[in-house]
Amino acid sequence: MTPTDAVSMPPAAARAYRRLLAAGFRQQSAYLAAAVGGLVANVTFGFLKAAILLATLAAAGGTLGGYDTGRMLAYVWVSQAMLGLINVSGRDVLGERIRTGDIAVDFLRPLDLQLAGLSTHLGTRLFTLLPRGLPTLTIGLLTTGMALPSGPAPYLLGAVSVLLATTLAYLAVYALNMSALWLVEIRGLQVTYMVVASFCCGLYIPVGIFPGWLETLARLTPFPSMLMTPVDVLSGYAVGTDALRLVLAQVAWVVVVGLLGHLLTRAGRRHLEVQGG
């Protein structure tokens, strides 16, 4: 489904996608223990990550790439809080359904496959904010000296950025898994995606402290828009026009990657029919 199609979506289809969103939320709520385990992991690695990055910051004289102690701590805890929202592993149930041939059933359903998957995904990710994301951020706020913006604008724009980041991360993984219609076995591709996406999105260290050439290379990909952009906006590292520019880049990547997934779906549907699926 293209962006134009989404705008002119019939009411019945819109209701179906809203129900998928709600179903995804309910489905994820059944795994509360897993969410609590994720919270423990987020907090544990948050403290370890903070210790390492603060030591690096101290060795650099107290500032590095525009990050001081408060901003670096904000980066750590906002990024940890977002871990449940983004998929950097490259794995998705779609790839397995293609491998088993169940994708033929999905193609027969009267809904856009990409948008239906996105709706369900957003529902599951929305739930993770409650027992995992927000508590992680709260613990970081209460136990460290992280710096956050004081006005409402960064949080409003940040909320939009988080939604765009979650959407973009799903669309990229969707396109990756849709390639299984031609490649069949994509585990090697998924591992490669995980390594590149995890690094370039700023999961380990902020993209802003990459060497100049590497930062430029990373920002030519959609990966910083999946994590680094919402972190920079919510932490106040990017403000005003800089923050708006980053969010607009997210919108552009959502359109580009979403269109890629749409084209792969159309081509894959024809390819599957040619193969007798």
The other form holds:
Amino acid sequence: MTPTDAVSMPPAAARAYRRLLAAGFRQQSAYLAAAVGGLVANVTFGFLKAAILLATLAAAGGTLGGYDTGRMLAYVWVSQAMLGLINVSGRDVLGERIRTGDIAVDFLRPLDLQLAGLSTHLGTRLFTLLPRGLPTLTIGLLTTGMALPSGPAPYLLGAVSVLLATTLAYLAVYALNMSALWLVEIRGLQVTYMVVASFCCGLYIPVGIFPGWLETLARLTPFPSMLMTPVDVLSGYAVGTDALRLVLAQVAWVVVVGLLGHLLTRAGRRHLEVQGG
Amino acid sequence: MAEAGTLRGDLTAYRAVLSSRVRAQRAYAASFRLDLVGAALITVVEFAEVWVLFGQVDAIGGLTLASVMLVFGLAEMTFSTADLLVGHCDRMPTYVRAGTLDVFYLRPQPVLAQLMTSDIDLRRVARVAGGMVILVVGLVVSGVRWTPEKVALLAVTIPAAVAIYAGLFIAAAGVQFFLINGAETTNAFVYGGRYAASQPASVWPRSLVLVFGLIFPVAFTGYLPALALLDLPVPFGLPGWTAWLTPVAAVWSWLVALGCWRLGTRHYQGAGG
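Now show me the form predicted together with the partner chain, since the one above was the form predicted on its own.
Full complex below, order starting with the chain above.
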């Protein structure tokens, strides 16, 4: 289903996707202990990231790649708060379902596989903002002097950017998992994806302080659009037309990667052979 | 006598399971080679993270790029060895949720022993090798002045550090019985512990020193031994022989691991079915 089809979707189908979104949200709320654990982990690693990055800044004489202490702390805590939203592990239930052949059942459902997966994903991931994302950000705000932009514009654009990043991260993992229709066993591919994606999206180190050539290389991939862009927009590192350009790049990647997943699904459907009986 | 016979029988069974796992992984040669490349890439990219930071400045927390290679190499090599041996314990949540763990309870062997020997992930050999290469390069370029004590320290540190990480994996598996869907959390601590281990602990605030120096003692797997090898002073007013406490940290790690595991298995009541 292309984006234009989605707009002209019959109301019954639209309701199904909305329900999937709500179900995803509710599913996550059932595992509260896991959510609390996730919060503890996010905060602990926030402190760890802050310690090493601030020590690096201090060694570099106070600023590095346009980051000063306040901006770096904003990077640390906003990125930690977004951890629950994005999937950089490369793994999705679909890859496993293709391997076992259960995917045949999914194909029989009167729903678009990609849109249904995206709905559930957005539901489960957005839920994590409540027990993990927002508390992480609050703790960061209370314990450290992070610099945040004033005025509503960065926050409004930032919210859009967060949603685009979450969508893009899913669509990319979806496309990756669809390759299992040909490859069957994609664990090596998933691991490679996880490693490259988490580095290039700026999970450990902001892309802005990579050495020049590495930054250029990273920015040619869709990965910075999955984490670095919303973090830069929300923290005021990228403002004005710069911020707008970054968000437009996110839109472009969503379209490209979404289309890729769509085409892979269509081709793979015809190719699919379920083994056994 | 009969006891010994049973024990030998048990080991044969474990060996048979493990060697079948090894054969199975090598059966699909192309897939296995890709797995190896993927695993080696983990080491490369993780080192790139260290290199991006340390490469831009002279030293962070008292360590230069050359000396942090020692820290990184030690941590990477020992973590990956533990991962190779018991890393599959992180599949526990799947076993718990799907109820397949119950099968382990039915067999007349300790559940933990079964879980540990149920698999061996050969692709992780690539990371062990990668860590070893970086360690050796680090030892050469940082100009370690070798003494018999330092050789002994390295020989003690490596198995003890593997034990520390193995303990972390098992503790994480034990906690899974309570969290059910908490793989992401425990993974964050296990893999995050590994991330913490390649950092100079001197930059940490006290709270982190408590977490990664004492509770999950990963500072003993790379940073502290590297300081001793390089004749650097230990921060936080600790004596120079602190690095020799790595085996103590390993014992502590296993006490925590077995405690968590016991609590977990006592708590577990089956998933029906």
